[in-house]
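Given as structure tokens, the chain that follows is alone and in the form predicted alone.
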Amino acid sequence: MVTIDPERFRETFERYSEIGRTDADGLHRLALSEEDREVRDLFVSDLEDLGLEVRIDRIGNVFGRAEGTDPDAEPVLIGSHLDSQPYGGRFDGQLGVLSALETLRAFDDEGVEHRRPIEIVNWTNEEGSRFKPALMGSGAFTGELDLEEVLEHADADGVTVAEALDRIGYRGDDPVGPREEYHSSLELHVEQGPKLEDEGLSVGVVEGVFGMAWLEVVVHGDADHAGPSPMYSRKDALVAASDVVGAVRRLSNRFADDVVTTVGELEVAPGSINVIPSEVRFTVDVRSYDDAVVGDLVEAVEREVETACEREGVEYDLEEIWRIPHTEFSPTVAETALAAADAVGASHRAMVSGAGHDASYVNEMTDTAMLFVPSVDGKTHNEAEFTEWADAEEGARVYVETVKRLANAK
């Protein structure tokens, strides 16, 4: 077995949470924003100081590799993503490069030979919360999304991330996507919900992932006086839109028992007490594990955004802005977590995600699988969430077990 450091684990999980810290002991780091830069820059120190090779990419991702001892074999992917949510949590992303950094480290103590190379990576914009859409980065380096167009994506202000990337220097040199084949890849990750810890167990081995769809609406109304404007002449967005918030609410009752439908943003202008609302600009996330089943919830919503909309006389602009199809991992490198978990002693079990991940993508590249930590109460994106450090700890020691598996396999 290879040990690691818990000591050294936590201190360094305590550093990095430092960058973007909210009162809240939350993390608020936003893709390519100036806190992104700086746990960048920490990042890439620590790999070097373990001798790593680190090499950036076009669309930001960062990589770290550690040679095996046959040069012809093909590499172990390893890692997660450093950016946040708004105002989210530590554990999020973060605890999963971690959890592969501290691999690499203990690797390096015990002077464990390993036959195949490990590469280490930092996915750039997981999170979608600042430039839409989410796995960015490792969607345009398994060649899912197309690089260029990415680029040109903007945020709020404008600002687009060919732009951001420039503003951090984190727009690197390497052409974004693999140089060669992977034998196969592992994140950790967070839970975000409830299973694990209701069962009393610290490890997940994550064999899928669900299916899911991003719908972004704009409803068109007029804007009045709240006052001298008759309630029957009016043509109010937002009743529109409150209407069809309630009833992707209700959506979730009709279709499987896996479908989770939710209305994440939400924009009203102009904005003003007295002012009838003109326009809102709302979105709607719906999944399931079931593709056909997602494509179903697609077509109702836009069923339920006409329906709003006729009845309260205005128009609307309804435009899927992202669809990924559920996710089936490798059996292969499942079973190997799964081995490890019994050779540490880990309790644990197989399960599937509800939450979208790099390894979704990654998957389409090479055999990946995932391993889960539990959540506390389930919470996640959001200042509260939280991991026992006992549990971190113990997901960190199977991930080490399933590394050391993986890079010696034939």
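For comparison with the form predicted alone, kindly provide the form predicted together with another copy of the chain.
The next block holds one chain only.
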């Protein structure tokens, strides 16, 4: 069995975590920022130290290739992303890239032979915080996003992705997209939910990702004076919207056990203490592993919006702004990971992910699965994000063993 070097793994993690570290031990390393440049430079240097062939494509995805013993074999793709949310955590993305790096280092230490080439990748702009959309690098690479279009997307200051890539020196020459067929792909990530911790497990083998839909609703009422306007005459956009917020919460109890429903954005105009709200814009996020349930949820939300607005006598616009079916990862890769977890002796379970990942896009291109390690209290996308180091190590052990098996698979 290949063994990782736990001290090196942890020291590398700490070193990478210094770049963009926040006062509260989080990470502020937005895609294509100066901090992103710095961490990319370190990553490239670490790949070169391993003697890997490094290449950078036109969207800034960074690849390192370790050749296998069979020059004609299809490669295995491993890695994740190094960008962070604004004032996010140190584990989201970074732990996956560094587990892949530790895998190649462990192979190098022990001269582990692998028939297939192994490619390690750092995907550009997974988070989508500075530049929309999220999963940009993997989406462009797999052809799910239009490269020329996303290069022109601008941040809040009007800087485009292409310009930001130029500024940090990571607009590579390589064409974006696979040069050959891949055999398989594996991504390690923090769970971002509480299930593994609740069950006292170290590793989750992720067999799929929820389907989801996003709705945007704008409610149009009348902005009257909060004093002299009797209740019967009011058309209060916030009263109607609040009814929908409550209904969306209750819809999580409908249709299936795994349903999650969220209103994340809600803006009130004119937003004055003594004026009845005339316009409220809000979003609805509904998810389930069952695409039919997502469809049922969307219809149910539409009915709730209609009912709440009719009750209050207000008008509304409703738009479904995004819908993505559930992802079923490769049973072959997942079974390989489950067997590797058994072999390593790591406590584990099979599970599905409520959040999208680069692996979702990569799965469209080649057989893919993921490993999850626990997130303490399920916290993510903030500075308190944390994974017990013993769990991170256990995840890396399963990762290395799984990659070894994939890289030697027939």
